[in-house]
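The form predicted alone is given below as one chain in structure tokens.
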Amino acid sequence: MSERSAVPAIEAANLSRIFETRRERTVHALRNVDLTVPRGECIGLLGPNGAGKSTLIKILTTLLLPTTGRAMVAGFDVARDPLSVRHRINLVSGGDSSGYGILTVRETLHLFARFYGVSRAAAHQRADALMEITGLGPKADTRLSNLSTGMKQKVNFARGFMSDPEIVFLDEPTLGLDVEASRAIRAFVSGWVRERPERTVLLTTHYMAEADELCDRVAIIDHGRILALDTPRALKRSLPDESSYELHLGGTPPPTEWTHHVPGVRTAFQHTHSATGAVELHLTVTDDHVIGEVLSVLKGMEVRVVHLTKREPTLESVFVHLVGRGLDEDDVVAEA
């Protein structure tokens, strides 16, 4: 093992960061977070909004200092040497700017490929590899004004590698991607932190599945803090014994403050697919026999049950445990 690989791509050590808002209110962004990645890994990182995953990887990635604790970043302070670790890191955030709307896909990947030193050669064959890989190619003449949303997304993830960094930060890669395309940015990922055992990635993702497939590990973070942290099968095995089901429901369905009164209940929230606009009752239940006093519940107030699925255990089941509530919900709605 070189000296450059035993030195840990990330470390953070009883990092904190507090925000004072106008209306003088303490907002504790980041509790005490402790963490270690070692090189090779792909991390995920999840949470619901507000977490602290943004501003963990703002200050990861020099773009932040924290109010106490220490980062480290391939061997370097953030704080203290964040030059150091800017040559040797990139960040790809969904729904950021591409870049400047007068230049073409091409001379984008070259301009960010010049910033950080590459040369013309090396930065014209990795410019042809990711646009292949993204399905840039077609587009590769095109003013970055005239692309779609995930178009520009495409090259926001296509230039966050023209510098070959050593450690990658995506924060929502697929962000407005297609499947196919969402498909294909995973498995130049992977292929990517296997290529090389200096290489480390830390995601962070809406989309589960997204984790579970990529990630070595996973970071379930909410309220600042760090809850979980293990590889996406141990914190799945780590379950209580329980049930999880979804349902879809018909209708307008009224408030979800109705599983209070169901015994056996441990969580639950709901939320309309965007895509479909169903409404899906998630629920984790003690024993399977409470799924009927949910039902008997639901017809009782006259609401259609159009589907019923139990779920096996995943990431997301893990998620709601730990949190209390959907990645993309605000609030905890139910708990026993």
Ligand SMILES: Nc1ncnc2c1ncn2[C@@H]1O[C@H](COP(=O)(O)OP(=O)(O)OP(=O)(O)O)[C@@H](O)[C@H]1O
Contents of the next structure:
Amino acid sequence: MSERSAVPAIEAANLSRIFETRRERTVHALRNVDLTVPRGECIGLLGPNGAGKSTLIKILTTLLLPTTGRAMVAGFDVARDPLSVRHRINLVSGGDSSGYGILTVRETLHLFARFYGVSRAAAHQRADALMEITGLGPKADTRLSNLSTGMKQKVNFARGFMSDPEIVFLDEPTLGLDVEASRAIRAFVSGWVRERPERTVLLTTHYMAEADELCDRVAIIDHGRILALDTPRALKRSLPDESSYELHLGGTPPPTEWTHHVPGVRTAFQHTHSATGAVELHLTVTDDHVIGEVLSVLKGMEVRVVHLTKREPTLESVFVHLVGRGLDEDDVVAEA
Ligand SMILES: Nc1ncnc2c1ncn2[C@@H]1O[C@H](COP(=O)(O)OP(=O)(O)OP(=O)(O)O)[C@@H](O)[C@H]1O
Ligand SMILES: [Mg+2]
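To complete the pair, please output the form predicted in complex with this ligand; the form predicted alone was given just before.
So here's everything in the complex, that chain up top.
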């Protein structure tokens, strides 16, 4: 291992960022974040809207200064030596405008590679490979201004890898992409980081499946704080011993109040699909045998159970356990 590759890819200590908004509201976008990411890791920041994910990425990619604390990327201080950091990293931001509308996809990728001093031959080769992976091949000679939003996002993504960075920051890399394109991108990222030991990925997402599938470790972030940081498996194992079930019900069931009278039911949430009218009941129970009692109560109420599945814990369950609400549920608690 060379001397430089022994230095962690990212080292953040006590990072905070406060925004003073026009209406004199103080927003604590990041609060005392400590984070060390060794080389070779794919780390995910998982959190709801406004959690502070992009703020952390902006600080680490030298686009924003922290209010307090210090961050080193590739061994260089982001505030004191931003150029050294920039030479070694790249950034993909979901929803970013991808370049100059007048240029074609191929021209854009070549141009950005030239900005990083990549040789013409290497740029050609990388652009072809990245266009193939993202499915942009047929659009290689189309101007950016004529691309759909999803295709522009694919250009953003491809651009981020043209410089063959040591450390790549992906802020919502699959935002607005269809299932197939997202899958191709995840497969590429996973292969890319494993191909060479010194490569590192930090990605943000609010898709728990993306974090789970791709990341060696996941930081769960909310209100600017890292609440938990571990492998997806360890995070899920940290949940209290309870089981989750999903039941699809036939007919119109009564409101979930009846579940209060079934011993062992911890939580119950009922949801009617607006399109199909099907009713789903989500339950967490202290023990699997409780579900037998639930079924007999439903039978007594003449509610048919069309389908029953036991759900394995997900990173979403971890998030709910830590903060008491789902990743996509609005936060009703006022900012402290
Ligand atoms: N330039 C800014 N001025 C004022 N407030 C800001 C600014 N940028 C971010 N914030 C606030 O900081 C907090 C964190 O925002 P950030 O963009 O980091 O969240 P995020 O986790 O990336 O969310 P999302 O999932 O929506 O992208 C939010 O409350 C946001 O409104
Ligand atoms: Mg963001």
